[in-house]
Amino acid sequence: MSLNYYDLILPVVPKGTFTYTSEHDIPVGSRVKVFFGSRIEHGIVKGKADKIHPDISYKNINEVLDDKPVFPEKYLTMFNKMSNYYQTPLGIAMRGVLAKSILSSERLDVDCDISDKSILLSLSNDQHSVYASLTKIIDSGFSANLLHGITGSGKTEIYIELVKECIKKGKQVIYIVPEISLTPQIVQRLSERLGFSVPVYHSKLSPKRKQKVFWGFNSGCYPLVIGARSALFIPSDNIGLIIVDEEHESSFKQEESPSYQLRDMAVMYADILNVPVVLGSATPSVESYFNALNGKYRYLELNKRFNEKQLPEIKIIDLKTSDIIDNLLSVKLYDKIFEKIKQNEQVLLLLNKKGYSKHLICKKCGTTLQCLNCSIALTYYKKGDYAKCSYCGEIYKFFKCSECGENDFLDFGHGTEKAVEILRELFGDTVIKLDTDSVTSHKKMQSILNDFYSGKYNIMVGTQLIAKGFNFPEVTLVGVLNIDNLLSLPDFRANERAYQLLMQVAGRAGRFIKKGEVFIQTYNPEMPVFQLLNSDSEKFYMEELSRRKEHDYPPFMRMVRIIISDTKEDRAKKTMETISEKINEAKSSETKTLGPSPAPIFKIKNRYRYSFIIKTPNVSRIQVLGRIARENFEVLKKGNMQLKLDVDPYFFM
């Protein structure tokens, strides 16, 4: 019997694609078990091997796990395109999106009792117009659709009706949300409206639960799956629609390899599958808005709330000319909070910093206490009396100044923990906190939300979490305690992120019967973003696009950020300098580069970091210059030096 040679994708470095043999015909997309060195690995059959070297002794495939392929060819096409565009070897790409517990699991038979007990929704005229437009494209092949609907306009109801329509036609739907914390509320809403328990998929699930959802959707048993980024990578050959809610969210950009942008991957995958994708947001990303302007995406708009309520007017409080209580709260905002509590209404307060205080400063010499592993100030937590690094997670119980050796420190700045302490002194025990420190589980999250929803608390203080799509009927006031830190980041998207966060959190106020109000505290009221909050959103997008065009930023240029990190500073610096020279020699006249230079956060986890940025209008140049960087790195690397190629970067620290 003749041998067949197969290329397999294995979740290993460096390249991830290896050739093995088998006496059997194995379909593309099947899972196999092989020996890789002395250990067992599970992989996917990519196809028949193109090149066979007669002087190499190839290993045999130990076991084929599937009677029929799990991963359709279109799925593998998406995988290959992701690997190529994001400059990531296939094995690392697979390891980054498919859990080992899935690759090695037995195929499960899942109960398919999905009854049709859906509830008929009554859409407004505006909602129905958008829905009718979208239903026409369900069976019409690929299209990318941007649904720009203001907060409270009822986008979710449109999604639900689209899901129903797709299921009615015998097709499956992938529904992506940016935050795991959001899924319990959305899942409950979807399950009630659709008449069955909607399966959820994300990285925090137990392996057993994850396997059940994976195989349920893969087999076609589940017509819908909702989840975070990883839900996009559940394979099926019957997908009819992909929905990406809150498409602007930066959490859709994965930091680890492969550093993909989920929104863009969803559009790419829908194109390969020849199905529609719907991207929805009250504050679309500048890139998506630009694609809509250019006709690459279809643009649909909902500019009224579903109940005809007006968006709240946003008022700016200049902290430079205001009386301030405990360096946290202007008297004007204090009076407004007091008024709302007296009327038994509720208040949301945004403070985008966890912990008790932002910094600990030595009383003797003024040095800020920093993490020993990272060049970043530690956040102090009064509960537990410790300081923590937000990058490496190191916890410090005993504090000692690195300059003078003293251990007497002054806490500086406010985090959510300190804000709650101050607010409870002012307003009593009617204050609750919502941030990732307090949300230790889905159960805890639900408990906090239920307590606030029931009226047990009048004030909720939180980080960006409180801006995430929650509906609280009694919230009539939103206060932003501090946003200036976000606007001071070395990031060309700082304006966009501030605008999106402010508009999203403002949209929590006055969503139902009672009118809403929004107050934003700042030391920089002259910043352009504040002047645009009460304007038509088009004005913001056009001004932001004009600024980016002037300075050669996306969407007018593509960007790649290269990071070299090493435990030895000089070695990282020299390697980056050599690689940047090679790239500058090979770049075209239309390509621009910045650096090399130390990264804004120069040291993380005891690794020194140097950064180099490439800007080019040509996608193909990304591949060429990225390959030059990788090839030179392989020659130059020593010890535990690491290279990161971040295509379309979202984080610049």
Second form
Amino acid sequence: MSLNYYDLILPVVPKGTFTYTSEHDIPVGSRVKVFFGSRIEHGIVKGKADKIHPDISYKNINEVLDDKPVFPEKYLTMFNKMSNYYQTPLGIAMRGVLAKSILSSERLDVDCDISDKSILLSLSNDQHSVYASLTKIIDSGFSANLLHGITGSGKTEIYIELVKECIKKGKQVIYIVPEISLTPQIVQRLSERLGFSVPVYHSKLSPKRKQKVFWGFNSGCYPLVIGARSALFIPSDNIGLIIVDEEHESSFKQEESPSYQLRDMAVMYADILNVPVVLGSATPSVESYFNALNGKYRYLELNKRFNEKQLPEIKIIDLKTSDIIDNLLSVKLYDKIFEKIKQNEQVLLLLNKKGYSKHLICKKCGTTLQCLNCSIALTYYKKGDYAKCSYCGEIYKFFKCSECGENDFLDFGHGTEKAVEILRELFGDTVIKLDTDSVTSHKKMQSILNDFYSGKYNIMVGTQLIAKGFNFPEVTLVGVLNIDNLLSLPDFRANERAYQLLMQVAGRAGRFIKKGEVFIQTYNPEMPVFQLLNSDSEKFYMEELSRRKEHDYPPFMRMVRIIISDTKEDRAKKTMETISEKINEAKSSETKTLGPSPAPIFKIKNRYRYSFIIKTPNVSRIQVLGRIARENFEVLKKGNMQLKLDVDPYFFM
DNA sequence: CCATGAGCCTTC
DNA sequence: AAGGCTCATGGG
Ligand SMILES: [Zn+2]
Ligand SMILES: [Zn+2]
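Same protein, different condition: the form predicted alone was shown, now please give the form predicted together with the DNA.
Once more the chain from above appears, this time first in line as the rest of the complex follows.
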């Protein structure tokens, strides 16, 4: 028997593929076990090796795990495209997307307990015109569809109809939501409506649970899986529809390599599979809105027929000219809250900062307490009496001023913990807090929401978690305590994020019978975003798009951010300078660059960071310039210096 | 003479 | 990334 050479994708760092030999014929997409260096790794057969070097001694494939391949060819095509577009070697792409516990796991015969008859597939009687126009997309090849509709406009109902239609045609559905662990309601709702227990997939599941869902979906047994980003990467050769809910969520962008944008990957994958993808949001991303405008996506706006209630008018409170209580509440907002409590109605207050205070400032010399590993001010937590760095996670139990050694500090910049303290002094025990610090588990979250829902508390204060679409009929007032920190970020999406957050939180007020009111406190009432909150959303998108165009930002230009980081400051600087010179030499006139410059957060985890940004209208230039960066880095790198190539970046600090 | 540990090199 | 290798350092 002759020897076959196979290229394998292994979940290891150095490069894309490694070549191994086997006497057997192994189909592409099979999982194999091999010796790699001195350890054992599991990988995927990518294909027959195209070149064999005589001076490399190839190892034999140890074991083939599958009798039929787990990863379809189209899946591998998607994988290659991802690796190529995001400038990430296949190995890193693989380790970022497929759990090791899956790669090495025995294929399970999952009994998913679903009989065809028990699935509730009868379509809704509703004559909603969107149903008719949308269900046609199932089984008609690739299409990207943007569903723009506020909460309560029936978005989820449309997803359910599409899922049913797709299952009816014998195909499977992948349904992606951000932060599935925080929104178990949607799973319950889908399960009730479809008549089977819908499996959930995300990276925090136990390996056992993960394997069950993975193999259950892969075998075609589960007709639907709902999950976080990683659910998109469960392979199956029978996928008929991909849904991405809350498509505007910036958490769909993965920060670690491969730093892919899930929504964009979903569209790319659907295109490869030749199936429809549906993106839904009450406040679509500017990118998706633009794609809808230029015809790349089909645009479907859900008119507010489903609930006649209009959004309440959003009013701005200028903090510069207001009397302010405890540096937190304008007298005007205080009066409003007081009035609502007297009528036993409920209030939601948004403050986008966790902990007690944003900064600790030395009373003696005025120095801000900083993390020793990062150039970042420490957040103080009163409960537990410690300071914490939000970038490296380091906790400081005992701290003193780095300049004068004193340990007497003034807290500055309120977080939710302090806000609760102040509000309790003003309004009594009727205040409850909701942020990721108070939510340590599903159960805790559910109990906080239930307590508030049942009326045990009148005021809930929290971070953006409170904007996540929970419905509280008694909420008639929404207050935004401070949005200015979000708007002052050096980030071209700051405006968009603020708009989305404000619209989402405003949507929590007076959703039902009672009339709602929304107040936003700010020191910068003249900022354009505030003028657009009460207009038609179209106006916001058009203005934002023209601003983006004027400043050469996405979606008009592609962006790549290069970060060089190193424990030695001068080495990082020099390397970044050389690489940026090489790129500037090679770039065409339509390509624009920014930097190099020290990153806004100069030091993270003891690594000094230099940043360089490329903007180009031409997608193919990304690959070319990216390769220049990587090749030069390979030559220049010393010690533990790192290069990060972030294609379509969302993080600019 | 060997134990320890910091760089750096290789992984088909 | 991570194990392995090399070479410098240091105590007995
Ligand atoms: Zn001091
Ligand atoms: Zn830190």
